[in-house]
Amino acid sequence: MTASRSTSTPTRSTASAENPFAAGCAWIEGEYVPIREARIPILDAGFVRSDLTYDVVGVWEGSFFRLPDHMARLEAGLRRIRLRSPVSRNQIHEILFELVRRSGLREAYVETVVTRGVPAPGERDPRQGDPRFYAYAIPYVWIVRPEQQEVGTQAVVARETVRIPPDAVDPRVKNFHWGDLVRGLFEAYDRGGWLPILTDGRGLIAEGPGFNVFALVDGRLMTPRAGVLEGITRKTVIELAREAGLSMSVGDLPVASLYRATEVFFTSTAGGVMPVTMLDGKPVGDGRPGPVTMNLRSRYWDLHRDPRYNLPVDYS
């Protein structure tokens, strides 16, 4: 499959064998290391309690896309567990473009992460941590990959798990409380699928594994607005959304609802738009990927060569 040169997307570069970077880079207690290499204290209260947040920004073709997008989420999270950065909104954009242009690679994940730090010993009170940074940059990572977009992905609806509760774990505050998205995964293998899509337990949608949901149903393009994370792809396909003149919907979306749609697709930095064609082992719509999904998916590639939405790297 091709990017946004036609229409969707490109494949990945890869970078010489003889960068010790090729494979991925990272920035640990200020050093730059091989991705392979990379190690966080055993203590860190990032590791042993998921006391931290982070994001995730792309590269693609060689530039950032939405990055202060992405910068204002982490620093919105920041905010919402009361933590901050040992380093600067300046250092991190300068640490990210140099774990890029360090590596190659012109299509990327780059993960920035900040974690309460290592306590002093037998310490427990979060207000005394020695907040840490760390970031990465590997070669971009597909919840989707390329080719099954072209057909649709197979997903179900998680019965024997819910979404952690919104007022438990703030979802707008990106972390590592997976216990929950693995579970679902784990019914979605059982049950014949591949990825799914949690509820709230009240008959709402909530969410996926590193994705935000979206359903064309009767016409209008809906997507939940409580108990997600507020994803930059999200807010992407909702901004093109309402530029195409289509009825959006930022709100509830009933399970039932999402049976009856006809269109079904997932957003994430991690694939973009990915269209869904099997849901609970039956066809939504037709049983492939539809037009309006199909039509935002490239027009979501497309502003990855918009020069207001990218920052390009200096590889020199």
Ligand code: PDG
Given for the second form:
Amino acid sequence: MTASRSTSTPTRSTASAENPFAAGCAWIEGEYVPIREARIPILDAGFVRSDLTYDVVGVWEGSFFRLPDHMARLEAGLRRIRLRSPVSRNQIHEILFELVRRSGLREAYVETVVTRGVPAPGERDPRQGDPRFYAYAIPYVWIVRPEQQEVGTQAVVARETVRIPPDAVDPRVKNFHWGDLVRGLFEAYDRGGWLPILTDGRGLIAEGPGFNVFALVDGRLMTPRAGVLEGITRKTVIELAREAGLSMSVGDLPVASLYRATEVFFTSTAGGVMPVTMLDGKPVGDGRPGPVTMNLRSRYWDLHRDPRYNLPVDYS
Ligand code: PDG
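For comparison with the form predicted on its own, kindly provide the form predicted together with the ligand.
Once more the chain from above appears, this time first in line as the rest of the complex follows.
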């Protein structure tokens, strides 16, 4: 650390020596703290029971992308699990902008979490919860690195792991019940793939660890309607596809259709539109990112310069 501070070359560690929030900034109980020092109480039901909901919004070139959509999804999730944020929508806005301002990050991954909080001793009734709010900003996260997106990623359809049934854990409520998704990742690694696509166990595609799935089948772009998080990137891509006059179906996506697809891609705030060029060890289409995917991908990023979708951060 001392050595890097004395060098004249600017490095990540010299930057963090100057700004304690450069690696990320968290808001914990009213205080802004460096990300590495951010702590939650061990008895928080969010940790012990996954009793929470959260959201992740991206900051790109210094602006929040579709923040009102993310806030609306967070609020819908809170209602669905009967949780109230102790922090108002206006305060949340203020905190999120301040987190990014302090970090100085131009490209950031900004997470907001509302938990059921720390129960009174012995209390097991979730209605008696005392909700807590947490938020943090860290450098932007890529599920698939941009260089890899140019050639496409490798995926497998999970066979041993199914997505948690929506009647057990509602996937529309963004949650930390990642047991199935993490198990799916191990299955993908074991089979030589990088990312798993989970099904509902009854022949329909659901989603993967942190992303929605799209497939171009017989010239029609398809994405599952149910059993998935209603991704903001998914919503953006659906809008872009309709605008471009593509045939688009938001409905069932059978596993069999996915195998016939000429193009497959994933969508997430953490990486945008990510082409899949190998599925279960076989090439998708001609094994290169397809034209429909790459067109949607570039138009997705173009939207990050459209004032209708972006709220700039004041870094001064
Ligand atoms: N499905 C699941 C299960 C997700 O967690 C996410 C996003 C999506 C779909 C895509 O939704 P959206 O387009 O609104 O991003 N999850 C990641 C956070 C988790 C991670 O991988 O770090 C995100 O919001 O970036």
